[in-house]
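Next up: just one chain, as structure tokens, the form predicted alone.
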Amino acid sequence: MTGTVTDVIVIGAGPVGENVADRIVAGGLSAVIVESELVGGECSYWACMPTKALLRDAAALRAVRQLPGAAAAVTGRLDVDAVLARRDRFASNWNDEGQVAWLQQAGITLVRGHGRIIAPRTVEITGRDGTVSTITARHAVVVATGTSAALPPIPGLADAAPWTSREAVSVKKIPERLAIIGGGVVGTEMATAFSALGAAVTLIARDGVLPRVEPYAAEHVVASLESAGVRVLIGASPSEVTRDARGTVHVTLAGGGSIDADEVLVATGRRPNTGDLGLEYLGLAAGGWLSVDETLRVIGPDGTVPDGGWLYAAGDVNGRALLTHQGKYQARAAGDAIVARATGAPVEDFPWGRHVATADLRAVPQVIFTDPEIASAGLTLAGAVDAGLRVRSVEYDLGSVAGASLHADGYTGRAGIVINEDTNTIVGFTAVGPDVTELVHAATIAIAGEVPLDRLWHAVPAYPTISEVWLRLLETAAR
């Protein structure tokens, strides 16, 4: 392998790296992808797919129990072993043969090992057996190494064998008691899942529950978690964590009080996997987030593209939008930009151009699979104000929509839009309630397309569906 030359080297074979390499090959260039773990990355084995598999059975059971006729046909509780077995199938039993076969079919060369930049467009690869080889790229190197769970500096925590999202998602046995440190997406989704699977869950949310979503959405989730028996401690902060000789975890809280649990899950954020990539060669900080320009080229501390602009960073590693679908969106833009530059084609580096990731700043969709679900796109009201926009918000009770009341007895939820007063367009959308996930793409299109409210009146929602909330929001906004 030493001395091999290819058009593009991609470090990281998760969904982002796979999509970059696929666009490169589709554009007529050659690509080598380097991976030190499983091909398919975090999303395939420890995040998107297996987490939603853990949550789906409980969500389906809750839905059935909200319909009297269907509820009469259901007895008993969740089969935990069956839930975990289905989770295993969605994680491909942590075997990447299928993903490797896809790479081969797509014409992408896979090299197993740890990649490190050692010279312009040159990557040194240390294989699993310790052998070292080098590959040089004619055009570009793309960093798509993603992120890992970050452990906060709580005394004793690292020595208490804490779970991160990986251990939680791949669990083989549900603990009787689970303490979760962190009230963000991972923390609330895992609180939802493990509570439904029989664990007594305590959620420690120092900075609040889902602090980055609209407050009304977070309030619905807190109420639901508490009604399911989850102990939610908002504002509490662990001051020490220990695990005793019997395996019990003790979480001491600042200000007094403690929590005993069989396991503790840390869900307090992510850190970029850039610690040993050779970034110092380009004057970049090892272990830091990679800043990028409009076309995903890495830029240095001075804001310029270093060394001719051959280094790109796509996905979570650049910190723009830590979501798999946004990373894949960046991958398509970066891959096509590399092909354009390599072939002398025009580069569309203007907003909403083919080779930029404009939506990262204006139209990011997200679904949080708690009970109830939260679907959002674009900016929250607070985010829009922080961005300097002149906005107003409009909210509506989802339970008052005919389609929602048909969907489930006692349906509760809320939806809202953030309106840019200067452009009369929607810049943000949030809905919370059972099965609101399918509302999110309509919102994403409205925001990305900058559709004026006057035109949205002509996008008539079908009756009776939950989507009728769009009409109700427009009516409320017009009053």
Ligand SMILES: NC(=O)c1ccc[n+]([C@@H]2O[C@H](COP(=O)([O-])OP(=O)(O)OC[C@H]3O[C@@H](n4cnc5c(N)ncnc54)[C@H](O)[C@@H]3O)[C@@H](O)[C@H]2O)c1
Contents of the next structure:
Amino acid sequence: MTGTVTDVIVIGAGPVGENVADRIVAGGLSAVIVESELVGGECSYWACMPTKALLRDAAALRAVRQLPGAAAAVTGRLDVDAVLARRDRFASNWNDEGQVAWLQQAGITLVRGHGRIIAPRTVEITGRDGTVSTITARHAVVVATGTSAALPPIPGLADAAPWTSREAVSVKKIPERLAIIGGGVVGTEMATAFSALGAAVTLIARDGVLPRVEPYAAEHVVASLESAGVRVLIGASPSEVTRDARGTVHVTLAGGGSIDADEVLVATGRRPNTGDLGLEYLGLAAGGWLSVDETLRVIGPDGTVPDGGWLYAAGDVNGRALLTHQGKYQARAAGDAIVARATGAPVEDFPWGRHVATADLRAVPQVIFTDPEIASAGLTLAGAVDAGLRVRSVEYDLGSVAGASLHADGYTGRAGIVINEDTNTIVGFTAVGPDVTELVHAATIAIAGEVPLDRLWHAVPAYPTISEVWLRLLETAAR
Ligand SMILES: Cc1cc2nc3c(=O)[nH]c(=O)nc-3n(C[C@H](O)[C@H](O)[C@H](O)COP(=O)(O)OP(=O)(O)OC[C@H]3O[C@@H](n4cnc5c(N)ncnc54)[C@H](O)[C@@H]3O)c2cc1C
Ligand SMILES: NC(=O)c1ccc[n+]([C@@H]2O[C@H](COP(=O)([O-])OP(=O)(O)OC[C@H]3O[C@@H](n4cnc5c(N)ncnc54)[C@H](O)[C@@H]3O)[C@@H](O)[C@H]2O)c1
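Switching from the form predicted alone: structure of the form predicted in complex with the ligand?
Starting with the chain above, the whole complex follows.
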């Protein structure tokens, strides 16, 4: 491989790297993708797909139990082994043959090993066997190296063999007692999953449960976790973690008290995989998030593009939105921008143009697969106020919507919109409740399309569906 020249080098073959490379090849250029672990990245083997497989059976069972006729047909308990076996299938048994075959048919060249930038547009690759090769790109290098779990500096934690999301997601035997540090997205989803799979779960939520979602949505999740038997410790902060000779983990809390568990899962956020990438060569900090312009070109601390602008960063590693779909959206913009610049075509770098990722700032959708689920798009009320917008919000009880009451007995949930008073458009949407996931795309379209409320009145939701909450929200807003 040494001395190989290609049009574009992509470092990291997660969902984002794969999509950048695909766009490059579709645009008529050649691409080499470098991967140090499994082609498919975190999402395929340790994140999106396997976590949702761990959660799905319990969600289906819960749905059945809210319908008396169907509930009568289901009398047993969750088959945990069957859930884990299905999870294994969704993680492709941690084998990337299928994804490698996809790269091949897409015309993308795969090089396995750890990539590091050593000169302009030049990447050195160290294989698992220690062999070193170099590749040079004619046009661009794209960093799509993702993130890893961040371990907070809690005394004793690193020596207590803590789980990160990887160990939790690939679990083979459900522990009797699981302590989770961190009440964010990973913490709450894993508390939901492990509690349903039979573990006694304690969730240590120092900064509150899901502090970045609308408070009413988080409240529904806390109530549901507690009714499922999860101990939710809001405001508790671990001061020390130890594992004794018998294997029991002890989490000591600042201010008194401790939790004993068989395993401790650390879910306190992510750090970018930029520690050993040769970034110092470009005057960028090793281990830091990569700042980018709107076409995903890396920018330095002074806001300018270094060295002629051949370095791009897409996906988790730029910290804009740590979500697969948003990273793939960036990949499409970055891949097309690289092709446009390489071929001399115009670059549409204005807001909502083809080569920018404007939606990252305004219209990011997310579904948190807790019980109940939270579906959101755009800004929360607090986020909109922080962004300096003149906004108001309205909320509606989802249980009062005919479609929801039909969907499940005792349906409990809530939805809300955040309205920009100056433009009369929706800038944020949140729904919490059973099976609200599919509501989110309508909200994303309304926000990204900046559809005025006056026009939204003409988007009539079908009766009797849960989507009728849209009409109820408009009626509430008009009062
Ligand atoms: C538990 C969990 C659940 C999640 N669930 C969801 C979900 O339901 N929906 C959702 O949208 N998002 C979810 N996410 C987030 C999602 O996993 C990420 O947003 C997504 O994986 C980011 O993709 P990426 O390609 O940027 O990075 P990654 O998927 O992390 O891929 C980066 C790749 O780069 C490789 N790499 C790193 N450094 C190098 C190097 N120097 N040389 C060569 N290769 C390198 C890595 O091995 C990896 O394969 C979840 C995250 C976690 C932790
Ligand atoms: N369904 C989904 O879309 C999904 C699922 C899982 C993960 N993800 C993505 O993965 C990313 C990472 O998730 P995450 O849950 O690790 O991060 P997060 O940022 O959502 O939550 C981390 C939580 O840990 C807490 N925390 C931080 N340091 C702590 C400490 N020392 N002690 C106690 N608590 C501490 C924080 O207050 C925060 O609430 C998220 O940003 C999310 O976008 C998405």
